Amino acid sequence: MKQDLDTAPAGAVAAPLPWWGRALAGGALAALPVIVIGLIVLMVAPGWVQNLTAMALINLMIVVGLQIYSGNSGIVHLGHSAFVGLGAYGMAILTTPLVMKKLSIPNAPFGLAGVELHWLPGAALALLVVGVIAWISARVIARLSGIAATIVSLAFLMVIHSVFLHWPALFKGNQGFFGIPKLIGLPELLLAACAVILIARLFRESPGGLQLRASAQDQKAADAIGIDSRALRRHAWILSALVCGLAGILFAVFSGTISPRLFFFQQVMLTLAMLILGGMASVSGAVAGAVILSLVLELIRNIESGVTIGGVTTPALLGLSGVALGMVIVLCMALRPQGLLGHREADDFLEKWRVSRTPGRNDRRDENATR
């Protein structure tokens, strides 16, 4: 107690925030650059830039959903795009107008060809389906750790993708599912992205999230003090699935058309690279990686088709964005495997800066160190 008083700022001793207060404050700080960029784009950018920003926000939600499981459990998850696809197809099947269903899935089983729900119960039912599938798969994935869990998550992705391809009566196979009502725009996606960031930060700072991170660092010690790491991994897996499923639902009602290839390896590698770049262990790292790589990839896509500089046009470099993704993963794993932010959150950096700017605080710390 004496040490806390000695190291506190002069004049007052601030009461510590509860874990949920720290989580909400830190989540709001992590979401701040996303809000600023989104508002600037809404106010001054043309429509095509707003569409690109909307897709970047959907990717950000997927990355944050991936971080909820991988960042806290320490297990690389390669099946998250399956839940994105399940959410998107669930929303499409339940809310597409009947007239369009007669063209796209006239022979849908279970009477779904004659079902047209309002967007709210449709989204709730789609999330329920995602949650049930996540709960079933969690019974298996939670028993595994390390590379075994990663391989099983990849197998789960391949199973779901095969169902999308080979059940054309319900999912249209390899063809695009069209006619989905477009219900949202950039403002709604911006609000959803901020909400997802807060949810992820609340889970990370919760007692369960803290215990899950502890078990990832030392499984034997966690078992010795009675931490049920399997139950915690199940909870993280299900929450991660629901967030990814929500991103899929929003993607479906934003774009109006979906296809299985959108939820396979390309999306997996893109979102995984974003998480690795920013730092898997923190929500702020997931946000930073998604924002930075979205900007970099858009610049690279412009270069791919060739650019004119001083009257000289560079040749087309098709596939450069794929090379860039691979390079991001390789260089990060080789040079900075913990990512740009490591395990630190945005509020950790703010607190460090605030402490360094507090007059006399460093002097009091030196006095305490010499006592």
The other form holds:
Amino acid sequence: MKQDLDTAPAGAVAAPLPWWGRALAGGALAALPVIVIGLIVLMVAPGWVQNLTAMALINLMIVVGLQIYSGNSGIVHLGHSAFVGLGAYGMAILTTPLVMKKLSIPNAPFGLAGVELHWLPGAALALLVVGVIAWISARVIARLSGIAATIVSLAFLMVIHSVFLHWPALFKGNQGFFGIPKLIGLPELLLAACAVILIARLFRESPGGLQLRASAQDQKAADAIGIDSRALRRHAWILSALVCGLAGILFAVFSGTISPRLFFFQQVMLTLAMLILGGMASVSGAVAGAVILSLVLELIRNIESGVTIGGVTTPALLGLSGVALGMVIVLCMALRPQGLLGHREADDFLEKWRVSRTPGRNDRRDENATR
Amino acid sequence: MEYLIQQLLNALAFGAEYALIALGLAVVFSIMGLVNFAHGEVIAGAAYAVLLFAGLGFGAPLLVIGLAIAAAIIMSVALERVAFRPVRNAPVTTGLLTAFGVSIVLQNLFQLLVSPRPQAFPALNGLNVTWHLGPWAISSLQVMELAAALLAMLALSAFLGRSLLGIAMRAASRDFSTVRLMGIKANRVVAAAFVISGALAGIACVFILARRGGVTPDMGFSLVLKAFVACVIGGFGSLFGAAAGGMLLGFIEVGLLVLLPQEMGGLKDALTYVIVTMILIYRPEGLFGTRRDLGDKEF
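Given the form predicted alone above, what does the protein look like in the form predicted together with the partner chain?
After this comes the whole thing, all chains and molecules, with the earlier chain placed first.
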């Protein structure tokens, strides 16, 4: 069966690539605009634009992480920010210098107040913690049907958020956790974003990813050909959590200060709107949605805080960006539920364009892609 | 003994509130498969509406109650027209995300148009007095809440069991297309579901206002999330399951409040969700759910 899955979609391509080759090439194509924008910003833009770009890249990583689960399994995931928060707090607790810890969390349990790790083992350990929590939660989530899974994923977010808030000895509660060493800048984030895009693409094109997408489209047919969709949903959930956790870790060492508020609804709806706008079912869609909405939102934020046109300053409109995000979701669902890119990846568009220039060939992959 | 009865009443009142909200969600879900995240904003919208009317001088408690219910019904039906009708026949996920988007839009509109800060609303505080029955001190609000929830459920079950529209609604939750073949208008059935859901939201809104004495933009959201969880424990789409799940959630919460030491009180919500998830490990379809109620077509 593995053989079939490997060769079938590649049949229409002139030079058949193995699935990982296709994934890497397609992923590189999807990452290309991100790299170009990133490099331009890095070379010519002033500092504050670089900071905004860095935050957009972190959001992009979260969106791609979300895509790994939601896009392939077809189940809406509203709790991914919990993993971002876990990654960020894990990194913060493990790598913050002891001097700063004496100020912020002097009474941390499990002797964590006396721990100061180098960034590499710190990040690895934080990812491990995220992975373990993801593994436990995956056991529960994978058992539930679509809607129930969505609601429980939201409940999971509430649980983690509530723990961040009400365990001040370890997480410092409502106040910000400060003093995390600032280690990275835009170049490192750019690199990580590309890596994450490639990982997501590799998972999507892998036999497991293809099987999971198949089971999302028709559970019965997938069961009938022996696909273990539960196990695959678990794997996707864990991989998605690890990517989100990585984004959290990078956020912690980029900004140096974190607080529970950052990893809550605001972030969930922002990243969800990005994913929906671009198209849940493809990694390129996730990237496109993140890039477009990051740009649009920056514009709206300027209006939100009041603009001066010809000497007249508009009042601050708190909540405008939230209304805009919600409207993006509602309008997308009413007008184009599959998102801007639908089920297609960037390389599918390239392929379609190439095929349309060579007459007399039908692209079979495309027909499969559009439901 | 006194303490025990007090806590029992507490649990019943909490449970009644969750049950009211959960029923409002389940009525809509069972008929059109819509996971209505915007239900909480219907509650908040009704609260802002009565706040507005109280500002205009209509602050008599009975009037406020009527206004809250009317506002919630209008808002619920309006949302169906504007936002949910275009996605009526779409997959469940599309409806869920639409409702989530509507909920975000409304929450931020409340922020934008009124204020992100809580607004005080003391007009209903008179409902919350302490009654002394023999040796027991009982909060009148809790008794009323319980009574109102019971009445609402009885009325709902009478409506669903006896009236033509009610029977059509129950039939529609099984097989909507056959109901339409029998000559029942789809729009009427769906509108009826939203009217009922809105009325239940209005009743819940009155009690939330009376207890908290204030309005915030996100006042409905966390409650609705809990009500959703109640629906999931009870079995998604089953009305009885929603009510039972709400009651169970009330008991779990009060139980945790009683058992948890003071300094861990903040973790009550987290632990409630954890316990609920444990239940789901053993019964993924909920306590009273069947596979069909989950919206699966495999049965």
